[in-house]
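The chain below stands alone and is given as structure tokens, in the form predicted alone.
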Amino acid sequence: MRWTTISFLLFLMACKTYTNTSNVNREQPMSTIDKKIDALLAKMTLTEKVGQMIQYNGFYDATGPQPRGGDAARKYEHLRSGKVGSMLNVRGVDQVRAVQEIAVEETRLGIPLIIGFDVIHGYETQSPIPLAEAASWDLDAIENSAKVAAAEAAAAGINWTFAPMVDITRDARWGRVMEGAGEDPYYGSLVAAARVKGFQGDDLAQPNTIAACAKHFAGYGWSESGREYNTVDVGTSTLYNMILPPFKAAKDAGVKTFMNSFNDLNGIPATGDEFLLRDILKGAWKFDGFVVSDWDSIGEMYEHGYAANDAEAAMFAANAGCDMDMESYTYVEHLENLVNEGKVNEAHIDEAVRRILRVKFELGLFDDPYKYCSKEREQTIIGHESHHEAVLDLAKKSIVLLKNERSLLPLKDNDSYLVIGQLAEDKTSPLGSWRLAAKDNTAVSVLEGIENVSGKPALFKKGVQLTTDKATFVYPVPINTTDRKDFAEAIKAAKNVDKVVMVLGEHGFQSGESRSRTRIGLPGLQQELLEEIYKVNKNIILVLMNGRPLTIDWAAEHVPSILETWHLGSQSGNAIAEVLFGKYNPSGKLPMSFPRHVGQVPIYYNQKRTGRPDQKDGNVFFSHYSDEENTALYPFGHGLSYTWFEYRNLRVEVLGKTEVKVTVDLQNMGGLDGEEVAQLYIRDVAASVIRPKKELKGFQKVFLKAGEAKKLEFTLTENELGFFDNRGNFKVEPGEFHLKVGGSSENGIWSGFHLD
């Protein structure tokens, strides 16, 4: 076999060899993996190492005949011939060996592919998606999410995965919106580091981990209008502080692949940018791993304008520092033309191979290139139980109640209620966008969800009550812009029951990628059929399923409970009704602010003090709106829960030039145990670069038994008093402070400090 040649040569080049694949990280130090490297490198031709760089999406069943004639027939004879260095949505045991085979027993040298896959909450069993994970404030529940799809993903043959999306995002028009962690640079940056951690372990040649890929690198989230795909001018303060924090943290966090973003900064394409490639990423930030195109991003260099053909974009994208192309076709057709012109130093692509080839070898494929094919872990840990434990965990974790007027919640056993929307029996739209290995129709509806908590059926026809206890009714009015057909029956039923659950919002294709919204209210006639049943029936409780904030000004007036509760995976209805029926006090805080109108976006609370901040003498002439507040209507890190919480004693001492200890005390004041997440925000009160009147800076996630306290501790030290000037040098300057702890970016309590 081709394979056992292959591994005999490397083992002479080396002069070392190991049979324990677990162990390949720590037995293996870098300089002999880089020794091997070199070695290999040695024996590729230039088109074997245009090879390495070039991913292919799948192109054919490759248990079945190979293809004959067209594109198709084309990468097959490339990938027999040693022309691909990875394949993108090829999963499943039987297919990733197959064409894994072939790289390894066909081809001259034998190297194995890295095979990628939009693992992005999830395998077949999904979390909630990434934006409600971030709602969780829960970095252990977070990682283990993460550690939950790579083991899933894995059993499928998959060892690398397009994620974590750590693009910080301002505008929810922008349907990604729902990948990412939200509107925080410091949040952002932590929870980029615990999906990191959670996706590749500690080990990343044990078969349950795979590489991670911080995606995209960079300002994809500040796309003018939120409109998908459209360009980005930001300014350097906005760059050093706000875009790249969450990139630096998953690179300190060891993430193997970056992602370059579509999008152009400053008039350069992402993909081209050799400022941000070599000059920030692979030079300053030191990045050993490998940069990989976002689909297509170096040939639309053409169509942004940069690029006068593709092979100018094959030019300006190898230059810059891109080294794996994904299915622009650019590369395998003019990168070796371009090095023998002398427009691509062929240094250039040494580097690249290089790292993609360490890669490889940290994954332990050189030591095994079928380590995660094995059949028998592909039908014992996909779906597993354990798995559907954990998202079950974080979904209930992810839940934001924003409002809870006259503790309509949670449902008492003796309560009559009505249960309105077609999401409430969706077993589909729960799984929410980037799901792609999950089957339709496998999430717990809202519907099933309330007849396993509560004991009672749940699932009877429309207008009919199947038992003679207090139940639900189900009227399951479609989400469409015409059909009113059911709400006559649904507003004569709501009439007669204490309480109606309204289970509104966005099917799960409505947000995600390519799917901007310029209304961003409940779509279709979902407005209307909310203000029909409140007219006869106001103890409404709305439970929100969406991918992104909404505008839901009139039910955040009307409406007395509104349970945020997004896209929250497999084991979405089972969460809700725990929430509802008081099985579980919900915890979460929002990640990203809900405006009050879709005119305030993009909207957030770590907006600049501008030189009118404020109104004076009753004059006009400030920074406002003439028709609406300038505030959220749910702010960054709201979330209210069954009891409440009390903050005091707030007590700051500073310790040195760049040390500051706070200390407060939280209470529980209400008569349930509760989880809060106590939040510490700053502001640099004058500054050489103007700073937010607001930032977080710290907080806890504490659970408090009914009437309990604690006395919380925090530590400031110069990673959270300094900032990034406008050439990226970080600084901690002297001053005054302002301090604030509290249970959102709105509410707490406040003090100060000064900086000598």
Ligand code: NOJ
Second form
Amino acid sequence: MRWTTISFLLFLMACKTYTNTSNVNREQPMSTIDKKIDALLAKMTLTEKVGQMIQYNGFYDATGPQPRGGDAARKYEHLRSGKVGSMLNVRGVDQVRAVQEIAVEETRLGIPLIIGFDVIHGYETQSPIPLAEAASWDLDAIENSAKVAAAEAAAAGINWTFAPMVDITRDARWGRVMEGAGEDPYYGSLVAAARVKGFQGDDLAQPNTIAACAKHFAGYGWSESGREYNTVDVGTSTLYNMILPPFKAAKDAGVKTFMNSFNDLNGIPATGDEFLLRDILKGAWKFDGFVVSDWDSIGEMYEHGYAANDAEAAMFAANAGCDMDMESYTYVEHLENLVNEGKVNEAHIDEAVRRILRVKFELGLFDDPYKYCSKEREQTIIGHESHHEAVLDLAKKSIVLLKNERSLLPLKDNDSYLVIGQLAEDKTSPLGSWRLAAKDNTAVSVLEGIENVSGKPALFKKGVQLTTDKATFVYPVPINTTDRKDFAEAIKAAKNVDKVVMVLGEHGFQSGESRSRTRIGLPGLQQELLEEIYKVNKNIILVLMNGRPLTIDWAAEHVPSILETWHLGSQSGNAIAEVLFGKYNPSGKLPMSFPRHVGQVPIYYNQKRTGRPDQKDGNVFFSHYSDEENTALYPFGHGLSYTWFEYRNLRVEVLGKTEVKVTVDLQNMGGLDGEEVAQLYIRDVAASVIRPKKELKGFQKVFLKAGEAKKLEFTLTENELGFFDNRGNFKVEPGEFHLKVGGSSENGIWSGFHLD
Ligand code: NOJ
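Swap state to the form predicted together with this ligand from the form predicted alone:
And the full complex, kicking off with our chain again.
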């Protein structure tokens, strides 16, 4: 976690005296790749160099607005004249080969394109959305999911994914919380590293691995009010301790590229922020890959009110260290002139091109530009059975049992039950909102899953007489309209069954990019429907399908069983049904707190303490709301199982100045085998910069047979015990620490230790 120990003053001096634009460590003996890059660079004209820094959108999918300037129609002309280094949204072997052939065979130097695509949670075979994956707390499975995604994307001609998104997110109003690992920087860092390893493997030159991209650098998760693309204002403590660690972890895991973020960070658009890009990323962290802008984020510096025009935007971006322009057309229009006018140093251009070429060399594109273009691989690898097995495995692990009163779940053999809700039949929403290459209507729906797992055909047709033979019967009451026409029939049917499974939540595009919401309850008529059904049958199992924490306070109070199933990808219904029928014992834990009310947002477990944390003398002068509790409805780390676990005998041993050993006994107390995520939190009681009330610093996902006990051991070192001060120095301070191990951020047994 530690990336710099230099003081802020030295840091600033380093910024000021920065002249050599290449921070790549040149003292090392030159690698073969460096020699090749030098040789190629020597042959390149300025136009060709700038060309490497330009990325155009391809033919299929627009993942951003139409560019304001530039001339998209000229992209083929530019491709032919060596003015394009990369394309995005070109997919499929034929399409990729077509553009690659132009780059390789028709341009003077034949430099291959790097082909980027948003492979966020799968290519065609979809994994759970990243927030759901994070709920598994299974780093191997998360890595494997990225590996599967990389294999499919690589088989479709793609060699670079714009993932993982490693933005820490605390505001459920922001639609993109679905794309990250949630609210915790420690866990988020581990997930970031796992995803990078999964995409890139050990050897980027293999045909089934692709370059990854840590995004969005930096601060995007802090978009004010959760409103998409909004401004970001954060203090240094938050920047160093919350926002940057997962990026550093991605860098340490060898991520090849970074992407800028749309937001300004404390008044400077991230795309033009020298502090972020040159001082931290390429300077202190010695990142030697390249940085791509986000979609038109260079051009948007004009809209931000930072650049007076597009030329100035290009100048700021290039000088700050943004190596590649995605879709703003400002580099293609202005960069060469800016160099000729002396406004951008050609050394910056050389540096950017070196970085881009290095990744292309590492991918093996110079050895074989068509290595990702095998029709045979495309046909055999995409949608492979083993990929479906992998995403099913992760989908099951990602489900979180939020509540289960009276052991309503799992469904028992003699239960009769009814399924209500349009999402139960939906074969597209479970694919999530980043599903460009997945085919609509291909996810296993909840109803199909129920059929597959129970072995009984579901009676789907509305109006079918409910029989006593435990029929599954769905009323697809719509989620987003004012249409109550199916209410009466659903209510009538609900009266005659033991249990009602209500599949409610968000459709696939109610979360994701550009889907911020101010009301984060169940959309449409779903809350009303839930309450109406409850009036006639209290045995409701609420299956939530959504991309963000929702405000479900009414359900939490009334509904006995709640299962959080997110958008679980291609195998969604099978995974949900396995949990409903008890074939899989749920083991997921929330990576993000669920608020009681949207007014609490941003709400997160690792809050700082305030000067007035508690009520004294019955007065009102303490930090609270007068109409709502401070706590989350379901906190970070929460998740139940069909069995239950007990923590005992917490022992803490200080082994040195910065080494602490922790042991605890964990026992499965129920009658079923199950898995528990044992979480360790610390609290630095008094520090030179206030530390959060608690911070996750370790976890283990442990399988225990019914009745089985295990001793768990954790070691805390400098990385876990320290923090960044407001000048970016990492330090461990002596003093008192509290420590807790338990099954969520709210539960557990406490102990403590003292560091001398
Ligand atoms: C905009 C998004 O912010 C980014 O994450 C994505 O990779 C690009 N569009 C490309 O689609």
